[in-house]
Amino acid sequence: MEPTREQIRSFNDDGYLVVEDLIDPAAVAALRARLDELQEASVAGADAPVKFQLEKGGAATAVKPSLRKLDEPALTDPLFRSVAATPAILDIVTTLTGGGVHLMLYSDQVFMKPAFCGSEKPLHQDNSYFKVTPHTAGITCWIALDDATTENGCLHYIPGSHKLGLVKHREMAEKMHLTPDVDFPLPTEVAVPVRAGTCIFHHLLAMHSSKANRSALPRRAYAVHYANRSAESCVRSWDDMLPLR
């Protein structure tokens, strides 16, 4: 699925692009079921096949600890790998990162955002973590596995913020998060609610955040970070990445 001229223009202007219904309902259902299995394995203390983080507040107050995040499930799980390699996604990623080169899976994450205790992800630019150069040679595809609403923690963006370049970031509490540390006021964030199966593609410099989930519904999302083979990174080696195209 090649992006239209209007979609490319929108991405270049705003730094992000919303494409609805890119992941079919069967794939969404399969990913949800797999996450249920991983949740049970992790909180039971079993040898989980992927690295994970627990919600700090939820672990202390809930009947069962709640998963906050899974790191790089595609490295070991064929289901996640197949979704990351969805042809329609790769077509869009190839175009938006310059085209004509081999695509690599830089990394991937699942953000669980559980009901009532899903924590906030502060405002940030992905490339403050990834250090991909040039900035245009990588991109994030954020896949909604539940309907993402303003109540359960949908993404918020600052449109056009990718044009600011990579700004200085500071470490937050416990060094889990980075957030912009600038001496000028930033524009207001815009909420981007989407339904399950929607993909949001965003520039590695697009400033974005998600708020805490205070609702009774989870807001799970699969974030896949791509880089093309023309890129460089001081954080990851190409030998550690999966080739996708």
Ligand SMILES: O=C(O)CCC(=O)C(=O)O
Contents of the next structure:
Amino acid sequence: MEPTREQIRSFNDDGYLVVEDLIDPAAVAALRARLDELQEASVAGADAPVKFQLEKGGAATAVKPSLRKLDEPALTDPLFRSVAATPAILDIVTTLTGGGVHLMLYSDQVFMKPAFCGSEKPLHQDNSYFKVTPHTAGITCWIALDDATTENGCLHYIPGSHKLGLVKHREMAEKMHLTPDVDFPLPTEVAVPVRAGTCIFHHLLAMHSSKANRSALPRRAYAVHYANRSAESCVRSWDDMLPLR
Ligand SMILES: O=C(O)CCC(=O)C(=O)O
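Please supply the corresponding structure for the form predicted in complex with the named molecule (the preceding block corresponds to the form predicted on its own).
The next block holds the full complex; its first chain is the one shown before.
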């Protein structure tokens, strides 16, 4: 499904594009079920099939320690791999990254915000981590697996911030995060609440964040980062990426 001219204009203006209901409800349900299994396995101390992090406040505030993040599930799990390769996503990614023929799965992550204790993800540009050049040759597709609301930690964006270029970032929270370190005031972020199954495509320079989950409902999302073969990255080699098309 090619993006419309209006969608391309909106992405170029704002640095992000919301496409509702792009992911089939059955795929959303399957991913949620897989996350529940991984949550159970992590609590039981079973050998983890994927790299994961636990929510720091989880042990203190919840009955069980809660998963906060999975790293690169598509490398080992065909379910994640098939969702990352959803043709409707790849069509949009291909157009928004400049029409490169060879599209690679740069990396993927599941961001989970467990009820009551999900922590914030500070404001950042993805390319402060990924170092893809040119910046336009990569993109993130953030897939909501739960309804993401202002109460449970939906994404917030600074519209147009991708036009600032890659700004200096500093490390914070024991080097877990990077956040802009600039000497000018940044415009206000806007909240972007979305329904489960919605995809938000964002430019690698779009400044975004998500707030803590203070609600009784979880907020889980699968973020897939793509790069086309016209790109280079000094932190990741093509051999470590999965070819998609
Ligand atoms: O889901 C979140 O809370 C953060 C997501 C994010 O920063 C990203 O997808 O780049």
